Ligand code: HSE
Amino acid sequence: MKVGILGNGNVGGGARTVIARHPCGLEVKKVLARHIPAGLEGLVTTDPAEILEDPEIELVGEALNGLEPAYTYVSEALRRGKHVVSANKAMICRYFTELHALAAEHGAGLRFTPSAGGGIPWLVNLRRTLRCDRVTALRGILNGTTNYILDAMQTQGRCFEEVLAETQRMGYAEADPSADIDGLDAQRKCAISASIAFGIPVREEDVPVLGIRSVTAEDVQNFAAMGRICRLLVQVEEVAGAVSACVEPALLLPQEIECSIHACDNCISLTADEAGTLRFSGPGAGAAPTGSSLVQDMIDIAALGKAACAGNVVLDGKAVLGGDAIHSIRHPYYVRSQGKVPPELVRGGAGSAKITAPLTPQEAVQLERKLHRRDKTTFLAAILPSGKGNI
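Form predicted in complex with the named molecule: structure of the chain on its own:
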């Protein structure tokens, strides 16, 4: 099958290299890039029409950043009946419903395994599980940059800014690292995973999020004194038809699985009625792992050919997204702030920080916003009960 790749950066270039090494019946006919690198004049173009309007190209791999022009190009490819594999979490998350409707209308396959979990076959196995099972919970680490930072701060005693700069040099952090350290990247991956798991469109703004921008070496020392390790955790669960989801720094006991995930690796678990708890871990970012995940989806589509559309996600779930009133996720929080935590919420202390009564993630976000007005360095983290690591 002849394919076109939109993007020649980290992931697009990674996919091109993987196909060069392992063609698997795929032939890269054109690659879209901003500039044409020396030696690739015949292959690389700056004109998207050379891919989108070429009837020989049946499959488009999309590895651009951000919403536009990615959404315009992918929509056009689907309208022309071309299959699409995307690594673009921001675009897939924002236009989940629209893209699936377009793919169904035009009989095109749509896959996006590399958009969450980098090189880990996470979304593809989540979809596979659902064929004969019901998923009730998801939990884990879906951002490599923040895992690298939290791990290095805990194990090497290094400071936040220094480690963040290192992740940028290594190419793991997003172009604007705010997406990583404010939890927005994990929020999108959480929304995409939850949409698949429950067959309902979950938007990023439906997922309350707390980031790690303000975490300090002193916080990490407080966590150690509490016998805890911090990880940026995605949590989704369904209770009696209501889905609750959040992304937040979580203080875990050292024996929990996520504490053994180091550097940029990700680790995500699903719990299903029949299969039990299944865990997937590995490189959550990087050119070769994420590029290979894009190629794996391409191989699946090429094998199915015109039938690829039948394997697309169908949004037919009956669950509803839980508002605050029915939010089943509720934890005490570690709060370090110069702002005043309402006394009725305080249940104890940890060094310079306070421990609150159990709050929903939404209530914790509201508390963080209030305290942030007084102290921009405010930091909150959920304190998870022991044993919750084995959902």
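The block above covers the form predicted in complex with the named molecule; next, return the form predicted alone.
We keep it simple here and write out only the one chain, dropping partners and molecules.
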């Protein structure tokens, strides 16, 4: 099958290299880039029409950043009946429903395994589980940059600013690291995973989020005194057909599986009626792992051929978002702020911080916003119970 790749950066270039080494029935005919590198003049183009309008190209791999022009290009490819594989979590999250509708209308396959988990075959195994099982919960680490920062602060005693600068030098974090440290990247991956797991369109704004921008070395010392380790966690639960989701820093006991995930690795788990709890871990980003994941999706589509559309995600609407489920995720929070925490919420202290009564993630976000008006360095983290926590 002849393919075109939109983007020649880390992921697009990684996918191109993987196919060159392991063709697996795929042939890269054209690659879209802003500039044509020396030696790739016959392969790389700056004109998207050379991919989108070429009838020989049956499959398009999308590895661009941001919403546009990615959404325009992918929509056009689907309208022309071309299969699409995407690594673009922002676009997939924002236009999840629209893209699946286009794919169904035009008989095209749509896959996006590398959009959540990088090189980890997370989404493909989540979908595989759903073929004969019911998923009830998701939990784990889906952002390598924040994991690197929290791990280094905990194991090496370094400050947030120093480790963040290091991740930027290493290429893990962007010059503007907001998507990572404010939890927005994990929020999108959470929404995509929840949409698949429960057959409903979950938007990023449906997922309450707390980030790690304000975590300090003093906080990490307080965590250690509590016998806890901090990780940025994705959590999703279904209770009686209602779904609740959140992304937040969580204080875990050292024996929890997420505490053994170091540097930029990810670890995500699902809990299902029949299979129990299944965990997937490995590199959550990087040119080779994520590019390989993009190619794996291409191989799956090539194997299915014209039947690829039948393997697309189905939004069956059997569950609902919110409702009584918003109370299913509830736990105390560590709060460090110069702002005044309402006395009726305070249940104890931890060094310079306070421990609250159990709150929902929505209530915690509201509290953080209120305190942030008084103290922009305010930091909150969920304190999860031992064992499986909320899963």
